[in-house]
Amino acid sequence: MFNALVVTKDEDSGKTSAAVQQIAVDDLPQGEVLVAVEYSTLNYKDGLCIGPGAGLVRKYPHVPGIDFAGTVEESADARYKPGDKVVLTGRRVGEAHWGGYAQKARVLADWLVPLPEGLDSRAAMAVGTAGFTAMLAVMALEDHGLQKDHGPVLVTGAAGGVGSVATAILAHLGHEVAAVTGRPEQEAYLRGLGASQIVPRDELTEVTRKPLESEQWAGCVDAVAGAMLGRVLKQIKYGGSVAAIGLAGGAAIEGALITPFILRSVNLLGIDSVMQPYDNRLRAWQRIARDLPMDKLEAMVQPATLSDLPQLGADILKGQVKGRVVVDVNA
């Protein structure tokens, strides 16, 4: 028997609750290696799967958690042997199969990558899919072009999971970056992380009716979208990219969005973090491990335990949890 943070519903009323149970290893859905998961941690989809749910979880109970750390227990594939270390991100783990808020996760090998050298499971957990996902950002950016001496680079939601891991890197990679937040208190901690310049949120939603507006960005890391996407799709250099993460400010764009892609060739990348092929899930990954500054990384953890889990994914929601919580699934 271990611990497992378990979702239930109460069919009468439709009611979700969310607490530390004792499960066995039979109770694990199928899967071709079983793991010790050491660390795991809190994301948005985590919130939404331990609180209502909002159409992520449709089967309990539920054990949420989508991403994980640990050392291969059992493998029946020939990649994976116990004692391996291994990282898992994506594949809907915590959504559609059970995920890493349990001592003990059994899931596909596909699934899985080898924890790069350079990293301990702790370590791969605060940077987690949310710094999974901005690595992913910068390489598409990179990757499209974007250089250092090419001017500053923007990262909206800066003070959030993703954005203090991408404004960590830049800063790292040697970019100016300019990181965009409604919170004045937030100045010393983006800092910290790197940032050069500190934009205020109110000054990229405002709609504005201009096509375009002065060139100001060489790139963007955007977790936000919504109006403030489309404002910097207008500031964005020519031939400069926007690497497009998420939907906290709404889905719809404001603002006549064929402008900045004709006139000024604006490249809009979005960033799938789920379903990314093995290779590129590998190279994020070593690029983590190489070029992520860990002492940086370590002024965004927040330490958590399975039981603190209910009252954290509450507060994500609200938007009150800074940058990465990382929980101890053995504590």
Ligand code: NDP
Contents of the next structure:
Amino acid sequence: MFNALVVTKDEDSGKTSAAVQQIAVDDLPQGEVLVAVEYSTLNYKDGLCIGPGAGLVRKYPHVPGIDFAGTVEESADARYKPGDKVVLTGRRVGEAHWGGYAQKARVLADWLVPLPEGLDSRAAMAVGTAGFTAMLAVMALEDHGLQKDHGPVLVTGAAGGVGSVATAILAHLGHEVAAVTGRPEQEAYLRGLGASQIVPRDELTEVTRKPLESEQWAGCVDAVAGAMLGRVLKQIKYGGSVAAIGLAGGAAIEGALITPFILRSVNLLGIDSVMQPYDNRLRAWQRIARDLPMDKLEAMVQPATLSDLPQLGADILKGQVKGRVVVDVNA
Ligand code: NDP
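Form predicted in complex with the ligand, following the form predicted alone:
Then the entire complex follows, led off by the chain already shown.
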């Protein structure tokens, strides 16, 4: 028997509740590889799956945790053998399939990636889905021509998980980073990650009908959408791109017009971390091992245990979590 955070649903009231319980290997879903999980993390989606479900969880009881890192214990697939270190993000694990908030997980071999050299399982989860997504966003901006001498790159939702890692990666690669935050008390934290400019959130949340604003940003990693993305698009320099990764500020793009696209050749790039093919996942993890300053990572980490997750899950849905919550499932 081992520990897992199990979410159950009361069929009468429709309410869900989460608690640490003992479960057995036989309770786990089918899969080719059994992993002894060491660390998992808390992401916005995990907050939804611990709490209301929001349509992501189809079947209860459920074990959330959209990412994990650990050691292979048993494998029916020739690519993995016991003792191999592995990392998993996405593939709807923690939503449609039981996830990383347990001391063991059983998954398909295709969903795993070997842990790249230079990362241990705790560092991999300090990065986690948020950091993996941040790296995909940076790679997409580079693929669309972003270069260091193009000017400042904006990161929205900067004190959150994706924003923190995006800030650190971009600064480490030599870009000037402007970090947008609604939490002025996080200025020292963001400057420590490498941001050279702090932009207060409310400077970018007023919806305007202006067709364009003055060109300011070479590119943007946007975790917020809503009114902020509508404004940012109008401030991107000619030919620049916005990598849109999230919707912490709303599911629409408020106040957006066609003008930035046709008058400034701006690109809006959608980033999905969930269904990335294996080769892209491997490439992104290898870049993370190479291009993420590991000394910055510790400043982002808030350690947690399985029993801390019900509260932290509620906090992340209110935008109150800073950086990356790393869950030691064996603590
Ligand atoms: P966090 O909650 O850690 O960060 C989001 C940040 O956005 C907050 O810290 C806050 O930053 C800012 N924010 C929150 N609410 C608002 C608001 N109403 N208006 C403006 N800014 C706001 O979440 P993550 O970084 O883990 O994820 C961010 C988004 O990305 C979520 O929507 C998540 O679902 C999505 N996501 C998408 C992925 C993909 O594959 N595309 C993968 C991972 C996440 P500050 O306090 O600095 O202003």
